[in-house]
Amino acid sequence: MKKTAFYSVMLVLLGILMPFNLIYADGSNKIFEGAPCINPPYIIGNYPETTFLFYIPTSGERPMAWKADDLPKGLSLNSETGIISGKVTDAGEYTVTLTATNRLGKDKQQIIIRIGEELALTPPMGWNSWNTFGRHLTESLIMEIADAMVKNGMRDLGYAYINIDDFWQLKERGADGHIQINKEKFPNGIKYVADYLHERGLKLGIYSDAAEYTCGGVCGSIGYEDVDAKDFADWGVDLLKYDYCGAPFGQQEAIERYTKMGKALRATNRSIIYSVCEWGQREPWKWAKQVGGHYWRTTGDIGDHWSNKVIGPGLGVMEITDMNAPLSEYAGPGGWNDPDMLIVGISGTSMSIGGNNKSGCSDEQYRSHMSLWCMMASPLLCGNDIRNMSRETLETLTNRNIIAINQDVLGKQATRSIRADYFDIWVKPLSNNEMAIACLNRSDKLLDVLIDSKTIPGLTANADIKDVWAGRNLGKLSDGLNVKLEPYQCKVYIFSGK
């Protein structure tokens, strides 16, 4: 058989074996329709001489084939799976041209692979177990989430991390000084799960605490940072969420504890993203990057509700937004403000943050929540049960246009240019001299908001406007854009041109 014919047969088999079309009742999934489109991130950071793993996020009909030109020495692409892997010894910035091809066409996209001392050059994207499942996590759940992320298309919109939160470990450290894995929940161990994810181009996150015990009362890492970091690396962990329950309140003590784990992670043979999770009480935006952190919580825990006017534990979306809004100067490539995880689609089903609120937010409120987190360059770590999602939830989490704003290589957090009684206007500079503008209706009333050169300095009448959620071009700004907002709605636009 000729090589080209063999390759075509393999692509067909891949299309049969990999069940890409799921979710919608009519059997469709728009992520896997049409010609190829290579999605962000378009810049990836990795430490020298550590394992590199990157799945090329690509929407479009399957089967699909990938090609990568000018990969740095040490990396290779599996053209059938779209996974780039290997190790790069020499630090530097490498421009790689990716091509994705299916029967309907092809797409080319240049990406930058930066081998050096920075990770998380765009906000991390993925899933975390806590907000829906709490202590009720298992090995099978994590693997099912991985399968769902491939099957429902989230992986092809850039979601890469699957994070195990609290309760994966036993309460007491083993006699050998190592954290003991809860074998009832993870009978095959953490490395088994990591290998399963890595085979699919996904990455594994894990959780610990800068004290003897975690928030849930199981084993933490204080005094054993080197031991635990090495174990995490040996297991194939790619991200650590490091909590602060049971630790001293003072800022200096927190800096010391987070520094120890930061140094221990960096001393391993892996590129491990480090989440500093001390809830913003000690102003981590001023010091967390210096201790090795890649994103840091700026607020208390989020609840599954729009505002604290609704009874329920945790902060509402509006309260968290207001707390994170003034911190834009501290965010950028390699270090991000983290206003906590996404609650999109939880809809009152949480086993850990639901409380008395059994309904969660409306679909409109969840979409506004997604818009705000993307504008604020926040990590996008969803927490719903992605194995079972409504059409509205899937479309909110996988809108390519809004995700591209979050993943823009410039890495700017939006600033709130107008805070009125009932609405906000947010402005986020983008690469290619573009600008994202979001209009948020905070109220339960219909509102009209005007965007023009007077409300947003720098806009001109010749600016071209794109409605991000609708995916529609609206023409020139001219005398202004009158934005009609439904209750709790957030509309987002991209303005380009002079």
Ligand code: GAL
Given for the second form:
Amino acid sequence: MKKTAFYSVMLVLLGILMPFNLIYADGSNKIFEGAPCINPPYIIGNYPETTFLFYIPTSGERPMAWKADDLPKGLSLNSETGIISGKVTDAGEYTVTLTATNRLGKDKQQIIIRIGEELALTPPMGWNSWNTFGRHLTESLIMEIADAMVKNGMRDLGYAYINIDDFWQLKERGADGHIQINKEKFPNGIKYVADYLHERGLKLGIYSDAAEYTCGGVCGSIGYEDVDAKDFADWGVDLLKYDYCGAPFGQQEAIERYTKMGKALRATNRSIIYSVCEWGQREPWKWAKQVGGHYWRTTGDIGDHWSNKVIGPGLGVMEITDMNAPLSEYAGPGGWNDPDMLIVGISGTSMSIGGNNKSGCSDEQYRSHMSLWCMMASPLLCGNDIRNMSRETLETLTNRNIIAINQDVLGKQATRSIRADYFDIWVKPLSNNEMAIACLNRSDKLLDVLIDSKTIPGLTANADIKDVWAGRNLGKLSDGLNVKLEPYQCKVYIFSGK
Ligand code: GAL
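The structure above corresponds to the form predicted on its own; please provide the structure of the form predicted together with the ligand.
Full complex below, order starting with the chain above.
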């Protein structure tokens, strides 16, 4: 063999064997090891003249130092904390170059800060109190969750919002016309918690309802939208989940009620993400964005189980997937379908949602759930107790490659190109002419599925393949990829090149 031919073969082999962007090579928590890696989101929206806050999610060994070139006027970076903050007056699209440096190297990444009328240019990521804690939420829980998110590295993979769900309020509105905070749960008020989160570059979400009382029977916002929105803004809230218990059934009434709160939020001095939660009963995918919504529930509540054909109550991951699958055309930057929050790692510990009270789903099923939510460009709001989770759960929630698919700047929700009896094939176009393809085994049997250029339009034999969960390059597609799936497994691949 000629020397050059030998080197080319070796290079190809090296490319195939080299892990790409892999955080966990040996099963250990490597978020805080190695050279820096700036993780998504790479595009951030904010309203003009409102507070901007963004922690640059970066994995790699600490200490780390950050630099930001070409920040728009009004923003500044704290190079030691990695937090960009300030206020921008002029609408526009600003390309900013970020650099993260540590003892082992540096990473450079261009991001876009778009000051204008849109928020949530990629699906929001964070945590919500409901799925595990239900009514049992307190100030110290929220602050401990924030500490955990910083400590376990989730913040460095892009998780930013910590959302207080139902039961932070008292039942009756105060004589002064304001919602009364339950001081047994939040003795120092909501602003205190918001400040604590903001100091760490995290953001606070809150919850209310478009009727007199919430689903939990405490104070809702109907008739007081302006007062409540202003209170939320004064407290430093960054997101509102607006529920629909106790409100009229018709679509028109729902549109009116959601419009009122949408306008009230936009009239505040903050960029507040608006989550529309009427469980998909009035086709919100057709109107929620117009009333100021940034994501909208497409289904009823999730339960901690794979399929409610087997066990209920609450919808299973499979039923929700089937309901959300046909809605891809409605999702995009600034407005997302929300197939409800993640149940990854709840493992039967929920105090609110139904499910299999013994153990929830298997780790494989939780991983597949994560893959599907990432493919469907869903908001990634986990709900497990992240202060105390298994290595498998942490690895599922913080896999950089699968999150990058969710956060891709093109903002496409995957479409299902094949729905067979026991398996699905999903296709999600990505930026840079890449394409993510997921193969899901719905059954409890081993399964072989073939991906080739005949079954998937747009794929060519010359495409390079990466296995997302294994973090490995697999070479060219050639005459097809034979995918071996364990029971309930979802394998995800990225195809690049023509
Ligand atoms: C439901 C909502 C859940 C949770 C709950 C609180 O309507 O879908 O996600 O917010 O209310 O009571």
